[in-house]
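Next up is one chain by itself, shown in structure tokens, the form predicted on its own.
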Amino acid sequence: MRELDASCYHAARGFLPLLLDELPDRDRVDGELVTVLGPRRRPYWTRNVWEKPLLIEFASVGEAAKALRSIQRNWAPLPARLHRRAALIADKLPPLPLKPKAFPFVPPDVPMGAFTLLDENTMIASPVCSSPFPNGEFEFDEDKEGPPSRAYRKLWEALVLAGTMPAAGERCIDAGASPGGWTWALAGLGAEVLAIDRAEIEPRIAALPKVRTLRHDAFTLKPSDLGPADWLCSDVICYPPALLEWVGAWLESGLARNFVCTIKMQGALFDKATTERFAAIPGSRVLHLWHNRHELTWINLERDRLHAAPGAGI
């Protein structure tokens, strides 16, 4: 067993080409897993990062499972090759928590490792990963009747990973709200929601007691037009620089405490320059959620801005 001076990056589902573009100096690629020697990088198009990979040699399936169990309990297989052999090893390990999760919940704080086979007698395994979920994957116990779309799952995931969420009575602004999935989710937490969109919000969502609607382009409204917000949320379909400019106005105004915004890419392109400007805002996290598509999510909380190093900005 040997520790590698490397990190392994598990590509976001369907976005391996974008991850490869971010990591041109990669050492090897095993299916969706990209290994890079040296210090950890900060690519965006990942679902999970293996932070302390080990090279483990073994003579049998049983010996491989024993080696993993000697390190910790939880291991998720990533079958890049030798799928059957990887499955046999996984069968000898404790079962993983794979059931859909009811929102809200607290992410598990026990280590979740991952392993993949390089050949019949060699594996890479990392006991420390960036995601608490097996291979960065999890599903919610979905509400198939209440929300008007499935977009609410992105907001749910962002709030779970943020470790905090709107409380009863807090004021939320939902920009680009139509048809109302995020508004439904925010109102369900007891928040007061102003849903803004040029298109109509689904009537049954607009009629919720904690929801007000405004037919308008949110980006043409100034922060002073809308007043203070505990949470500013946006799932607007727009070019990333337009979202950045809008967010910058709110940050400068000091009228919004917490932000959750989707950075939507155009076509097959990745606007890396604008994404890095989002990431440079003090207290920011930019990540690809399991429930994202060709988009990233920017999370910025008041508590994190207050403790961030000075000097960064948009």
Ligand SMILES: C[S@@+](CC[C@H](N)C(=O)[O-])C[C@H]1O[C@@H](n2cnc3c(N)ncnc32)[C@H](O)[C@@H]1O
Second form
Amino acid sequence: MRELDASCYHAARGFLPLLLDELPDRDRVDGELVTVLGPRRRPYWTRNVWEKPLLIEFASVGEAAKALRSIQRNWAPLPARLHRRAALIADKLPPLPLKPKAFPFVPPDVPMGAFTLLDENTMIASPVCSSPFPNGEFEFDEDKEGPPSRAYRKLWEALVLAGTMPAAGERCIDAGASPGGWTWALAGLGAEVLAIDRAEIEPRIAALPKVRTLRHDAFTLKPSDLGPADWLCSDVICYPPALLEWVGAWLESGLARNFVCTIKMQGALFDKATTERFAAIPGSRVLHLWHNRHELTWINLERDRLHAAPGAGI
Ligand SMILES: C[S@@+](CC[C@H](N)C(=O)[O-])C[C@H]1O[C@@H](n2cnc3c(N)ncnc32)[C@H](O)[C@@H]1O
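Counterpart to the form predicted on its own, namely the form predicted together with the named molecule:
Whole complex next, starting from this chain.
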């Protein structure tokens, strides 16, 4: 067993080409896993990062499983090749927590490792990974009747990872709210929601007791037009610079405490320059969530801004 001076980046589902663009000096690619030698990089299009990869040699399936179990309990197989052999090793490991999760929940703080076979007798395995979920994947217990769209799952995931969420009575602005999935989720937490969209919010969501609606272009509304917000949420379909300009005005106004916004990419493109500007705002996290598609999620919490070193700003 040997420690590698490298990190392995598991591509966000469907976005391996964007990850490869972000890591041009990679050492190897195994399926969706990109290995880069040297210090840890911070690419955006990942679902999981293997932070402490080990090279393990083994003679048999049993020996491979024993080597992994001697390190820790939880290991997710990432089958890039030799699928059957990887499955046989996984069968000899303790079961993974794969049941859908009820919102809200606290992410597990036990280590979740991952391994992949390089050949019949060699694997890369990392006991330390960036995601607490096997291969960065998890599902929620879904509500099939309440929300009018499934977009609420990415807001739920962002709030789970934020480690905090709107409290009952807090004021939320939901921009780009139609048909109303995020508004449904925010109202479900007991928050007061102002749902803004150029399109209609589904009437039964607009009729919820804590919901008010405003049919308008969100970006022509200034912070002073809308007043203070504990949470400013945006799922508006727009060019990233337009969103950056709008949230910049909110940050400058001091009227919004916490932000969860999706940064939507156009076509096959990745607007890296604007993404870097979001990431440079003090206290920011920019992530590809398991429930995101061709978009990233910007999370910025008041408590993180207050404790962050001053950054480049907007
Ligand atoms: C992905 S959908 C939002 C889905 C919603 N979050 C949900 O959970 O159901 C994006 C929305 O952005 C709205 N939109 C696009 N440009 C807008 C703008 N400038 N102002 C307000 N809404 C806008 C669209 O009308 C569309 O309803």
